[in-house]
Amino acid sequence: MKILAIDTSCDESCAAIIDTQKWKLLADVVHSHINSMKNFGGVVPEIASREHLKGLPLAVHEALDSAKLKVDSIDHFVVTNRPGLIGSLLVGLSFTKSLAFSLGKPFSTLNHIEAHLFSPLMATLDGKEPPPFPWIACVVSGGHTEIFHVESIFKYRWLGGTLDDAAGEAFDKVGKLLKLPYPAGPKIDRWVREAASEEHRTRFSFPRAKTEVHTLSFSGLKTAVALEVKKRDLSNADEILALAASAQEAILDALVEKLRQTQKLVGVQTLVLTGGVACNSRLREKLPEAHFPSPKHCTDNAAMVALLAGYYAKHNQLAPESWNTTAYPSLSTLEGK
């Protein structure tokens, strides 16, 4: 079976190709249109929603170019309808009707969530082994830090995650209370690698909050980082350069200390990681034992959605949908969330 995956849960029109008889990515295409959102300092969700019209047909041309595929030769398509910005969603999702309703063809829709959460198995596509069952698994990204403990493939629950803001979101806050450039995360991550030392690391003092058990938050550390930037000289870039680096110690380490708790209390050896904040270096540094799927796999993509529902197909769960199937912004179908 050939399956076509299409995401647009944000900002990048994402489309991806999968033999499941072959067990290979036949194409794996990302459009990014965060040029569209660096003027306004974050994603905007109308704009984003009209870069997608433009830009999905664009990337599924390209999938299909790639796996030198016509599109008639699709089996089935996918596609995500939640959580993630309604308007993208329902670009997504309509576009992916259409086309499966033209062609006569099944379509199915999966969680973006979900999809994150099993990307580590992307390795079994280049015949590597993935990480062991059972795992404390964290999807860590702009929208969201989720807690999970995955037994096996589909068998998992949702034990926590942020109470305010995601860790990525914290990033983009304090890069914005600094002053550059959208999107922040990235751009901290290797100013600091190539620049900091320890002393910048140390210099300021944020709070790391003492949550309850599986749980986080970083609104605290975000307001820390505007009462201290208020005192601070922000045309010196040393003094630019250890707020950054304090602060991006301060969310790793709220986060490393959270996962390896929850790793202790549940009693799971495998940890895993994954969402655009598990691209961060440093925190690939400060968790070494921890397991992650390439940077390309971490952030938004729809080669995660095509494993995931090729894995539903191995399963003989991918079922066709309802047309009147349709989006939601929230999380709210993944297992006990």
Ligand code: KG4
Contents of the next structure:
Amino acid sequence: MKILAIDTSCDESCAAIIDTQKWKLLADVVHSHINSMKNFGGVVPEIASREHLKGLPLAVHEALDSAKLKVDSIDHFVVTNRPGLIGSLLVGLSFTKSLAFSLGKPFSTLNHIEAHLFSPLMATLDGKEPPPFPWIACVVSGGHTEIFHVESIFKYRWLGGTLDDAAGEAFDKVGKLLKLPYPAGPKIDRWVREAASEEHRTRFSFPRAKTEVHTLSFSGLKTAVALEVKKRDLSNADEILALAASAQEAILDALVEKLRQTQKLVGVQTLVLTGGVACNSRLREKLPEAHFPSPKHCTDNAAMVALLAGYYAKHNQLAPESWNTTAYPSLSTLEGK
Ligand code: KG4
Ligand code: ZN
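Can you switch from the form predicted alone and show the form predicted in complex with the ligand instead?
Next comes the full complex, this chain leading.
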């Protein structure tokens, strides 16, 4: 069976195709709309929706071209309909429904976070061994920092997450205070890796919030950076570098400490991280034993959605859905599958 997967949950129009018999990814396309957001210091939901209207048909075309397939050879369409920006999700969902309806093919919806969660299984598409179950898994992105206990495919429990900002959001808000372009996470990662010393990373001791088990909080860090920025000279590049490096250290230390605590409490060794922040090279250094998908499959993509759909199909659980299916912005529908 050939499944075409679509994801428009944030500001990337993504399309991918999986062949479930061959267990191969035939296409994996991401059209990012980050450039349209640069002047705004973050994702503007209205602009993201409009960009998907232009970007999604192009991404789907490109996916079919690179798989050398005609659209009528797709057997099943899937789309993430939760959680995410509601306007963006609705563009993806409406597009997918229209395509499936016009071709007389079934369509199904999937959860974007569940797709991130199982993205380490992407290794199986290259004939490699994935990290062994059970996992403590953390989906750590711009919109989410969620910790799960994963026993096996589809069998998982949400343990907790951030009480306020997501870790990626903390990177981006610190970046905004330091007048770095959006998204600041990758920029801070690269700059610190290339230019920062141990002294830069420890010059400011920003807070690592002490929160209940399985929970995190990053809003205090943002306030602490804002207060420090007021006292400092932001025309001094060395000063900005030290602020960025020290803030990165605080975000990552809090995350690493929490995950280690969760590993101990739950009694599970295998640690898996996905989502945009899982691209971070310093985080990878701090957690050398953890499993990370390749950076391009940590950030938003439809390959992870196609893969998850492939697993549902393998388990005869890829049920066609009704035409009145809608989209949901929040994560609370995670168990709603
Ligand atoms: O998963 P993602 O592409 O989109 C969602 O939020 O769903 O994650 C984007 C987030 C942004 O906040 C970005 O700043 C952060 O991930 N990010 C990083 C890095 N690459 C992306 N944060 C720290 N270091 C990175 N290398
Ligand atoms: Zn995501």
